[in-house]
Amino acid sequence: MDFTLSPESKMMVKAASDFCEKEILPIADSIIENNDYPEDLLVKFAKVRMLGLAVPKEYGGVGTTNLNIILIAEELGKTGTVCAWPMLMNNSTAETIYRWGSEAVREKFLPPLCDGSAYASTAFTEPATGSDPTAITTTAVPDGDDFIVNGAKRYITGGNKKGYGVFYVKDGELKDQKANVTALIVDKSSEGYTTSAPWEFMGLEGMNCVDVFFKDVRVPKSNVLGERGNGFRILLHWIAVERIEQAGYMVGLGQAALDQAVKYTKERLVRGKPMAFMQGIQWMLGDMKSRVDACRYLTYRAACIHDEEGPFDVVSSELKIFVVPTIQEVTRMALQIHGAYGYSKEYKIEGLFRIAAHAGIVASSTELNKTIAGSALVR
């Protein structure tokens, strides 16, 4: 498989790198300080054609490859900020709506997600469940042309931002109440829709993960994605996409950690000479470089399989198993190279190390993905 980037991909990488330099890095400190990103962040992404990437142009999208999405995610990961996530959430949610939405749904909901006027959310997790569809308690009870939705969702990225979300609920009209799940598009400005304050995490400052509460929220039946009761299949596709996007982000994060380590070893003097000339340090840097490269090409491979319409759910789980702990170890090694300074907030590596910790439990746990990949071998 040839990973020589096309001229289009090289152009998108350059555009993403320039965007990060101009728009993201200058606001990195304020995002941490305010625990939020600017309201116009998505509009800025839209202006440089980084929204609606997998959506055809007739709906306001770009119509590019999934590999290009991963290349952009990698550049955003290098910033060590959460700015990748609202952008990726808009893209993956838009792709979900395009894939399973009716023509009317596409025409209504896709353009705002592509032009940055609406923030997307996708919501399955609840206080009592993270992976089990049978444990969902949020319900959608039919009432004329609408559903009446009641319940709560947890850790919903951008749930407090204006726009739309794809919410997974138990359909009150279907007979199989044990496992049936329906995907509904919900306008987050709907009456009865409220949120908690954002959760505070050890990293990912500004992520805007909130609890969402539904109190008799009316949602038109026309907002159903796919077939009623078949929402879990839609969710599994979205999560597989999210895992590949997360891997792209982690590759960028690992590259940033490696870059910080190289920079530090060139500047830090030991007995009058840069640390970089110490053999032990060079071994660590070489080890880190090989690990980042391995993660990078495995991630590119998964994105290419997605582009080729091949089955990528198991491949995305394999990414989770390998990329997450590998990049986490790269950030740990970079921190170790910095010595005591690596534990100081004055150095970027401290933040990169904390952010890397999220990946083993977000976008499905590493352990769950071991089950997915392992069971695929014996089925």
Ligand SMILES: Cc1cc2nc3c(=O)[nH]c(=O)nc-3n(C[C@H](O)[C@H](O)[C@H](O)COP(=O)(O)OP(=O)(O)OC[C@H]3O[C@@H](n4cnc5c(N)ncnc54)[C@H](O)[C@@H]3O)c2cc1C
Given for the second form:
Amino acid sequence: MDFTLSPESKMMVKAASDFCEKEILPIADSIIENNDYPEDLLVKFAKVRMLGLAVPKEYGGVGTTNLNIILIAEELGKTGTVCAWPMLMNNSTAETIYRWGSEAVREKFLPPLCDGSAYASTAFTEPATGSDPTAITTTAVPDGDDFIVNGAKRYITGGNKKGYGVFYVKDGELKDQKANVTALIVDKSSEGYTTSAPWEFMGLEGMNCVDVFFKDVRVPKSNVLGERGNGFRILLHWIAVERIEQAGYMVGLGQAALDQAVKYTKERLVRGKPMAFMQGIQWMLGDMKSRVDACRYLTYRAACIHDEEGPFDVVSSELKIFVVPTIQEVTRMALQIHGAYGYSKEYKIEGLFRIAAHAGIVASSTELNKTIAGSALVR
Amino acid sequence: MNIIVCIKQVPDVKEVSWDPKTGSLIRKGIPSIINPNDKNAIEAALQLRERHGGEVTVLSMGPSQVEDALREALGMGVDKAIQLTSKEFAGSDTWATSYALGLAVRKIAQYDLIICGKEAIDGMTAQVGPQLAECLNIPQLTYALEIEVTNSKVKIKQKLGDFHRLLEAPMPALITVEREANKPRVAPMDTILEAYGKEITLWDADDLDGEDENFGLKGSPTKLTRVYTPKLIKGKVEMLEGGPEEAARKCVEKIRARYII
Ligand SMILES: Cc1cc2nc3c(=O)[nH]c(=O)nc-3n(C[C@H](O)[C@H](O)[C@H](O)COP(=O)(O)OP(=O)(O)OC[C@H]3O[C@@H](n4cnc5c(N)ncnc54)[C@H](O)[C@@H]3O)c2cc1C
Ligand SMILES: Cc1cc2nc3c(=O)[nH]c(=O)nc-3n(C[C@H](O)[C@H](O)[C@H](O)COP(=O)(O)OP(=O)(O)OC[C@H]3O[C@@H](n4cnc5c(N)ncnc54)[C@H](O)[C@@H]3O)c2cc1C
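Same protein, different condition: the form predicted alone was shown, now please give the form predicted together with the ligand.
To see the whole picture, the full complex is given below, headed by that same chain.
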């Protein structure tokens, strides 16, 4: 077992941190103000080749490891901005298209996802369901060379940004309740495809989560990802990938909270001395550090198992069970250390606390993941 | 067009701390970085390559860990890297540094431009670039804000205090660039992966066709006699009363009384 990162990985971390300093932090406040990021954000990621990281070069990707993606996600998490999400969404969606797509599908959809000309989405959730695939009501009915899609999706990240989305729909021709979900790649500028205004959330300003409405949208049959009726399996794969990426982002968020707490305790005087001298505070910091480290290595392990092509559905569920609440607690402790300033918008810590709350819900809920990990033990 | 970029590895001053007792730098455990200004030199070279084609070679003299700086330059996208490491080079001052770099440039032979940073954040003499040009007997264009190459001539906009000068020279020539010349790129992820697949050429004193007594400490005319922190004379703080205008007026009077303005 080797806990040291390769020199390449270390340089990638440095480059990602450089990128955050130059391109992300300067726009952080305006993203919150506008509840949106600049349109060219994805192109900026493409320029430093942070898209299509796990996609082989022949499709326009970089061909690196999932561990490296997680390391970059961690750096982006440290910025306490939403910016990781468009980048991670493109990476996880591209990885899934590469893994399941036919040669024609790969050639058509991967290059634009890698060069930043297309924003990716992955859409499963609907107004009436987020955790139950049998309850999907958006349907795709075959018609000649196309499907005609009708229905609505909810909370679709980047659903309003031009590009492609993998939409999980009920296949009108397939009757088997357990195998009637098909993954369809939809051009988000198709006729009949409309979106709501972005949802306003308690954190993650600029996430661009919208409701998507399909009214007789024609999607070529050649846009099916994998095989018809196999959508649920593909979805489970994508969600597992997304869970690891989300955990990487959370580790960065936790590290940022810890760093801010350490800085604050050195500056704030209590009874004439910096808070950092108080044992009770040191204990809190020690606690936070060990938690962030534990989360970090559990996340790296999941990424390495993914790289080794081992089964990673359960290990990625463990991240939801352990990393998510642990980092949430770390951000709470960091807020507590800041006293009233922590609760105020003067400091960044309240923002980290609010962002951390998303992770128990997005990319499958913590409870669902407890079921995945627990049931695997007694199966 | 072939460009040589000279880069120096320096301690990361952001991480440097001072020993409060002796007042000297604590260098132990300080990470090393590419001299920030030399990243401008790399960026300038990469931009020229994008416009005119050719190859960019980075050259650095220093102990074995300069490999990290060279790998980082490869990560930014330069084509080749040459490392000058030898115990003979230890203790080089700016003259001996330029001498060794000059010999290496002669050995490379095929080049149109050499680009250096204006100065290193640790040594800060801004001498190595100009001395290297003298050593090679080629024109030097210093403090460049902009670089343009046309028909085997190079033109720069030179920053000189409050005014600019436009300089032109035939190539080969040496340029030193300012911090404001450009925004060094973030190393792209794919180039980083390639950077570790590339071989770094390693030359020691024997590989350079030079005189032994000109290398390193022996070859350094400047001798360091003492390093010390000047004593700070603690000033007195004086609070000026009154409204902003009145206080400003009093402040100006006081400064004038000391012949500062
Ligand atoms: C910021 C944000 C971004 C999002 N982006 C996307 C996106 O890009 N694409 C997309 O498709 N969706 C997206 N979503 C939706 C998200 O994936 C769903 O909200 C999530 O899957 C949970 O579904 P739900 O909200 O419908 O909750 P429900 O499924 O209604 O669950 C409600 C509660 O019941 C619990 N529960 C449900 N089933 C079980 C079970 N079997 N056992 C125990 N407890 C259970 C849950 O844990 C939860 O606490 C996003 C949501 C947010 C907030
Ligand atoms: C403890 C200590 C003692 C020293 N003693 C002396 C001394 O006695 N006399 C003396 O003259 N100097 C001395 N130096 C300085 C040292 O020799 C210089 O750092 C070195 O010669 C480069 O000069 P500079 O840092 O001023 O670089 P500058 O001249 O400011 O650098 C300009 C540019 O030259 C290039 N360059 C500089 N160094 C290199 C390199 N090694 N490889 C490739 N390119 C390079 C880079 O492009 C750089 O941006 C000492 C330094 C230390 C730390």
